[in-house]
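Here we start with a single chain on its own, the form predicted on its own, put down as structure tokens.
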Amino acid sequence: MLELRHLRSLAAIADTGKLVQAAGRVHLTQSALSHQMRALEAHYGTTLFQRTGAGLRFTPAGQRLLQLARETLGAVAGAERDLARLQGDTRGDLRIALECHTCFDWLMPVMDEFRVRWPEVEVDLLAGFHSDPLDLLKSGKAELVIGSQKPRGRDYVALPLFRFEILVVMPLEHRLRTKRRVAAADLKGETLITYPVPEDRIDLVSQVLKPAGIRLERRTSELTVAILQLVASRRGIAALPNWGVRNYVDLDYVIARRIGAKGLWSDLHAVVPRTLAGRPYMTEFVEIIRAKCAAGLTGIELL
């Protein structure tokens, strides 16, 4: 029998492309999710997936069930919103602060979708650059912070979003342009262009350069586009998320290279006060982020 749990599993597999990530999303072990999918295939007497080097690919039968999953889960979510409204006042404020301004590229469609689903919630983006956005939660000036910095203590909850790769961004004629990946030693003598944040919050510094005993001259800018302009003008290098630089690389404005053999990865979270973490609109906002980014950003892994 087809159940909601099967539909949620199908959607998770489609969003992640891999059983291990999908299993974590639906709170199952990988073996339990595999067993669930085999049982579903046995029930319908058909194959739902093909395994490829890039992950799982849906067969036509799997695509049909996935279509049903999207439609049904959307209808269920809509009904749950209506039930929440019937049970009480669902109005609220959702002021969002960003640790990394490259998030602007994908956050705007997320906010647009959220406003359609929750018109009674006042959603806004806090303007300006915030060197320590978690302080905005503590002072009550924001309800949600998107970033890699996780809070300490029990007053706040970090809701997982996705993993992304950080790339070294260089001008087109840079001396390292022929390398497929760069190591810490390759970057000696460079100027590092970053956001104006403490060095311990810069992954390239804390995880790559500092362990190697390398310290670079540093220059800062609050805007991603200004950082990329400085890089293109040969003022230095930068370390930015893969999704934030892809268009500029495709347009031959800058080049980007992997850091180390396995790459430098970071996790992105939505940090909220514990008292708000269970609100239906907060939960759905996070789910919209995950769904939109899984569909629109390449090279990420849902957490």
Given for the second form:
Number of protein chains: 2
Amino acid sequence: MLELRHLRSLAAIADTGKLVQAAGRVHLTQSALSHQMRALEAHYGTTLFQRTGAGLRFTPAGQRLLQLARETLGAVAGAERDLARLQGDTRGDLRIALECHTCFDWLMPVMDEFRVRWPEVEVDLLAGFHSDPLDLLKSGKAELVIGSQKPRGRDYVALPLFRFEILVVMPLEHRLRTKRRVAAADLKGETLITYPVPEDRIDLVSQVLKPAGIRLERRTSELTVAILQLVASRRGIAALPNWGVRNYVDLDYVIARRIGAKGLWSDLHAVVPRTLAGRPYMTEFVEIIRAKCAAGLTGIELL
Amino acid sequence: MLELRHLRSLAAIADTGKLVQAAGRVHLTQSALSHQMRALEAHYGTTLFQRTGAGLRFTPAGQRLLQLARETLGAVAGAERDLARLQGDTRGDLRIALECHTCFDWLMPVMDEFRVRWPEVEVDLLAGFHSDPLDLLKSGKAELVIGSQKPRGRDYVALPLFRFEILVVMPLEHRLRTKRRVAAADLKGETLITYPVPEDRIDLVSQVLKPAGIRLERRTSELTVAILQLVASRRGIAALPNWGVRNYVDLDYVIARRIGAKGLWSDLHAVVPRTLAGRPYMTEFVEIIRAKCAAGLTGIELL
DNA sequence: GAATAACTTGAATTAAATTCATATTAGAGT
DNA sequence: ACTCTAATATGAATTTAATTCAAGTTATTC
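What's the form predicted in complex with another copy of the chain like, now that we've got the form predicted on its own?
Let's see the whole complex now, leading with the same chain.
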């Protein structure tokens, strides 16, 4: 008999396309999912997927069940929000600080969705640059910080978001254009264009260049588009998240290359005070980030 | 974690108001339901019911979950209909014959609902009186017979609907008005007003009067209202299902009394050819009858 | 104040889902 | 064609969870 568990699995399979990854999302093994889906197929006497070497593709019957899953899981989440409201006061403030400038790119739609679901929560984005965003939590000026830093104390918890790859962005005719991957030594003599943040907050510097003993000229700009314009007009190179440059690469505006053999990756977390971490709207805000980013950004990996 | 099982139980509890009866509907014991609901309450940290001596009353939180249950179970049923359609031809005929005249009272809304859900199935009600409705199945003139008779052979199956009580209906000032229950002997000398069917098809006669060796005058009429008019104007008494007379009793048009100590009860079934019994639209038609009757008729008991 | 008709509870049982370890399959690259 | 890789499938063992069983409570009715 159909259970929500099946629908949750179905949705995870649709999101990831693969049993192994879907299994991770629903905290099961790949084998469990295989058994589960097989049992579903037996129950309805239909095939729900076309098994290809590269994962599962939904059949029409599978799609119909997936549609049910989407509707149903949405309705369940809505009801659970209402239960939380019935239990007590769910109002609160959610002031957000960003450690990474590029996160603006995806934050707005996340906030929009959140405001629909939790109209009683005051969401705000703290503007401007902050030397140490985690301090904002301690001083009570923010309730949530998005970034790669993890908190030291026991008073704050880091809720995992996703891992993304940082690519070197270069002008079209750059001398390194023929390389598929770029090593630290290759970059000697370049000018690095970054957001106006301390050097040690730039992963390319702290994790690649500094260990290799290389120092580059720097130039800063506040906006991603401005950085890309500078790169395109040969004023230097930049290091930006995969998702932030993908569009410009596709438009042949700049080129982007992997850094080192495995690439330079960074983990993003949402850091919140432990006292607020259990609030339903907090966990849901994080859930919305994960869902929207997994759906909308290319080349990321949910943590 | 919430599962459809919980929602199915919740809906059953709402329909019946009692754990024992709800348990029957979802094929569990009452204890299982108690554990299940207790676990749900623990999971959400809320109370879902107010336990009274006479059953369970939903709290606001319980009502919200019940609303979710109604939406969700409807959506699931819809999806399962579509799966059946995707699997093959779901068209078919559903010609219905009635053994009991009073069933007209509830059949129309059932058919309406069915037509919405299964537009591709041709539903029809066979008009007129049939001496042996089960013969219509054998001769291929009907696909479903509603009545108390059970089929003899292995070629037909009886799907249980509900049990209802048959009451004696009498004019307001009748000599038996002071009795709470009426015995066979009390009825001696009365005129019995019935639908125009053979005597052995009238439960009061075959199960109460004949065993007691009592024969009454008979007078017949096609319509329930006409029978009630005759009764009200003192032309005789009648034996009709609880649900069919309830309104007229409430309006002080006639009075109705229980027959014997435990009452006279009759079981209603839907008899269908075995070959068609598995068709999704068949099981759903029966399901609609049970649901609508359980919700709309008083004094019945689902089988 | 017993009898009834509910629900609750904890332990025992049963059933079902999940994992583990391994097999199988399909496709890509050489 | 062959081997490597990245998938899913399978069957038995295990674990987990749900359900029943057998009393135990509680409220209400007559």
